[in-house]
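Let's start with one chain on its own, the form predicted alone, as structure tokens.
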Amino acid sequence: MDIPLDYDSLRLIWWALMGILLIGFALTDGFDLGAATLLPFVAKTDAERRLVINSVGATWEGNQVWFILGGGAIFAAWPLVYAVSFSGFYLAMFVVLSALILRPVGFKYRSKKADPKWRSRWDWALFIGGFVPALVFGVAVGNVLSGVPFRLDSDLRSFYEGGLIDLFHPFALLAGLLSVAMMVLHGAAWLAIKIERGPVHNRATRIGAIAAILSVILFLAGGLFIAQGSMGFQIDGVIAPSGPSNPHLAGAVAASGAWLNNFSLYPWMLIAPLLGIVGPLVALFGILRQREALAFGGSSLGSFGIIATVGLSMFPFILPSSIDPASSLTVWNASSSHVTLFIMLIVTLIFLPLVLLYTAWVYKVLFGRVTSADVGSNPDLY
């Protein structure tokens, strides 16, 4: 089969696409998770909580498509990464999935009874379904940056030598808190733009302002932790971008501060951390000035910048190993075959625009604020 794109270009394209899918998940399902996390704190009465729930109730399922696409992309384009990460983080993934399951159940059953205690329990279930995934996703990123305790034998079988509790070390918790702050800011900005002005709107913007400040502080703290700590990995040997997918053919070593090397080699990459700082500040300005669209745009830019910073700083690493750096998985040594990447790219170029167009159409149809009159006059709403 004559493939018009070379192997190394396809690997680089799929690395970028994987980042786009993860960012798409953060920008769409992120405000769902943030709104659910805010639910018990911004809404005091049942009517107020119905406002918050109905602001995301019509779109949260569609937003999770990005999560599924991201997992599917890792499985198809980076099978070694999928095998090692999903087996090593199995218990953490189980915790996340258990929390996510509470969301559809909560949305479905909350309105089945008018009993305040019944609804309060489901409201806290929705909170768990928002807070826990946001925290654990951040903790997972913190572990990837610090290195995952796995090794590969001569047959490329992976052996994970960590435990669930081991994932929650100080830097991982810092990353987890940053993830929560980022999602809460995004959720608060969404509530500010989506629900009517009033008590819920005001509480959401107050918490959103705090989350914006915390996002900047925690992001800077994470960067300082990396700069001053012993964190980082670098390639040891000659990189073979078009070589076979075998981690044993090109080694890697731990190197303090190596995650900052790319920014000195390619200064344009500094745009990403700059957006990670400026975005939340723009959101804060929009919140204080009651310019909701600006606040949501700023929170989106902040999420984009923070996630892009992680990907760019680690390139070409995808999953470094803390106990055997030579087993680390990179863009060049862990991908699917040349033909597989090309066929998947064609499929993606056909269907990803359709997903984007459909998503844009849905949000256009559902454009507008949710009001107390809407939820009060329509018992079919959540």
Second form
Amino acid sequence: MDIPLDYDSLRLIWWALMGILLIGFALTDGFDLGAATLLPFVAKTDAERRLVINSVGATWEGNQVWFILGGGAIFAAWPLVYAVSFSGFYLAMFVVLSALILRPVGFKYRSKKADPKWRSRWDWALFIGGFVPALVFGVAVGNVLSGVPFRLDSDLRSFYEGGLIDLFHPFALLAGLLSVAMMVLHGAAWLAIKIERGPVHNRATRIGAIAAILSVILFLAGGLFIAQGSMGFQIDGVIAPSGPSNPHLAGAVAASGAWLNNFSLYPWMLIAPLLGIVGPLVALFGILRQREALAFGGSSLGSFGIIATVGLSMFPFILPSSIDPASSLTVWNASSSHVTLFIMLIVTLIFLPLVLLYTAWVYKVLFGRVTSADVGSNPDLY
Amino acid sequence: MDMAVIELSRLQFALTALYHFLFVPLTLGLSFMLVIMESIYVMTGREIWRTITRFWGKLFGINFVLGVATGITMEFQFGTNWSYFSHYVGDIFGAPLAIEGLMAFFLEATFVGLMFFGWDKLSKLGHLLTTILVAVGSNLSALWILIANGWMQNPVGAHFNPDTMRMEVNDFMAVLFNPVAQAKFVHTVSAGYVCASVFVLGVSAWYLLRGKWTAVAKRSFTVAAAFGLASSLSVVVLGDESGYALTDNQKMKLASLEAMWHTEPAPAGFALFGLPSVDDKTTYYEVKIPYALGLIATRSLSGEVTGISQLVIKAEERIENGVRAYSALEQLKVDRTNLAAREEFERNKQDLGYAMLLKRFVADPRQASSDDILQAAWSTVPNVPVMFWVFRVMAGLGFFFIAFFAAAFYIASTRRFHCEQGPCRLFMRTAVWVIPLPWIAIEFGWILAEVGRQPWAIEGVLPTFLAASSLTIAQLWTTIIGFTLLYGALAVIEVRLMLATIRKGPFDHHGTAQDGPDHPDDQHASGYRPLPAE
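The block above covers the form predicted alone; next, return the form predicted in complex with its partner chain.
Following is the full complex, with the preceding chain placed first.
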């Protein structure tokens, strides 16, 4: 098979695509997770809770596919990353999966019975299904930044040396809280757009404003943490961008405070952290001025900026190893084969635009605010 | 290699996959039945069909969410529990999984919300289109998953790359059009259609027995009878044994589900009953139908079905060959430029997986004695008694469903719904009790397929005991107990909600209950004729 694109270009494209999928997840399912986290705090009565639930009820399922597809795409394009990270974060993954399993069931089953106890239990299930994944995803990113304790043997079998509790070190917790703040802001911005003005709307925007400020502070704190500490890895030696996907055959890797190097090498990359700060501030402005679309746009830009900052500062690393830096997975040593990357790119170029198109159409059909009148009268709602 | 870790990993995968597949078949079948029902509504414009669609749609929804929820586990479990598998074959196996998300699951999940929330926001045709897209999405989803699973049974279009220490794709089309995957897809979705038909038929029969919601029940019964008859024929006739003559492992699967210890002269007979003994390598008290197995498996009178002992001898040869590939690979690990080793490896690499079977008995396959090799060769035989019985239950149920739906179809076409006594009433009663049977057949089908694949994770390529993650027993027990508790609780809640919804029955969304006297045009309404609006 003749492949019209170089192996190294394809690796770079798939690195960017992985970022796009993660950002797609944060921008769509991010507000579902945020709204679910907000549920017990912005909605007190059953009618109020149903407002919140139905603001995401019809679309959360499609949004969640960004997460599933993220898993599938990492499997297909970065099999070593998929293998090492998910088996390493074994119990954390179990916690996230259990929380995410509660979510679909919570949405669908909650309003099937009028019993207040039944409903309140599912409300808490929905809260867990929103808060826990938001927190653990952030904690996972914090751990990836500080290096993961794994090594690969000569058969490329991965061994992980760490436990569940070790994941929750101070920097990882900071990243976890940033992730929660970011998604709560996004969820609040969504509720502001999607719910009728009234008490729930007001509570959501109030919490949203706090979350916006917190996410700026936490993001800056994370930057300081990295600048102060010795976090980061760099490649010492010659890189073969088209070499075989085998970390043992790649150049040596050294640990040092290198996560900020890329920004001085390529100043344009500073756009990402800038957006990570400006985005939430725009969202804050939108919230205060009751310009809801602007608030949602701001929080979307913020999520984009924060995720892009992580990706760019680590480049070309994807999963650095803290105990054996030579086992670290990078863009150049952990991908699928040339053929697979190319085929998957073609498939993505055909189907991703289609997905965006019909998703946009569905949102258009469901356009408009959810009102108490709807919740009271429409039997189709959750 | 700690075998306890392997066994627990297998247990967890079996539990979560079998549990996931309690919900999938109903989704596959019911989504298409909703399309049929709603199409009749759109064509005839009669409100009763809208009520019917929405009633079954509600049950579809309760079932669907658990399919989605438990599917999340499946997408990540290869990475969490089978990380060496993920590295070793991710280059091929990951692609269908990703394409499934992109092409099928997005479609299904995006439109399913609109299907429930869009009744008043879409035109009739617009809503029908939404329902169709949900059905197409869920069935396409099954296609890609079975392409992935089919590749595990028959790993075509790929080769081992010593530089990356893994399998890599060289012919993607071969992976896509893998005959084993095609046969599996048709067989599996047909089984889903049978399952949904049995469900709709059983619930309708229950309503008819109680004289409740008969207008909805009769029409649903008729749709289920016709759809079920077609599907039950398809599931048996297009059974997936058609791929069983292809590879050594598929042949082994056939021989072991038949407990055929030695090759017999063609055409082989089919054992209706028998007691397979692993120790004696014979089957006692066999009752055989002459010719039947040869006909089913090879589609000819002259095709030979190979026996277990003959396949084991072949496995022995492949292990010896594989050891050559293995020792060449070890040389290549030290020195990538060793041309002689590379040549030797290329010559024998198709048997590399067989050498890995030895790792269960000896740390370094190059040191294997002839005893080790013999033991490893016999380890290629799956659990024969399990295979033998699971297959007989599954296939027996398959034939039963054909007869069952033939009877239902007769009742529906002669419109004997109001039966007070006699065989017709007996049938309605039976139909209620038959509801769990398709689930048994389907789960047994998966046990047959996956136990039959053992000892391989990827047939001939990667043994299961090498495929798992390096986890601890404590970690595995934590997740097994956790999933069991969570899934158990959800199962109880789901079944209760289903039963409550069935008991409550259909109601139409304009406020009038459908429980009144049957509609005047009921005497000629089996529901299939596109009648003009009333």
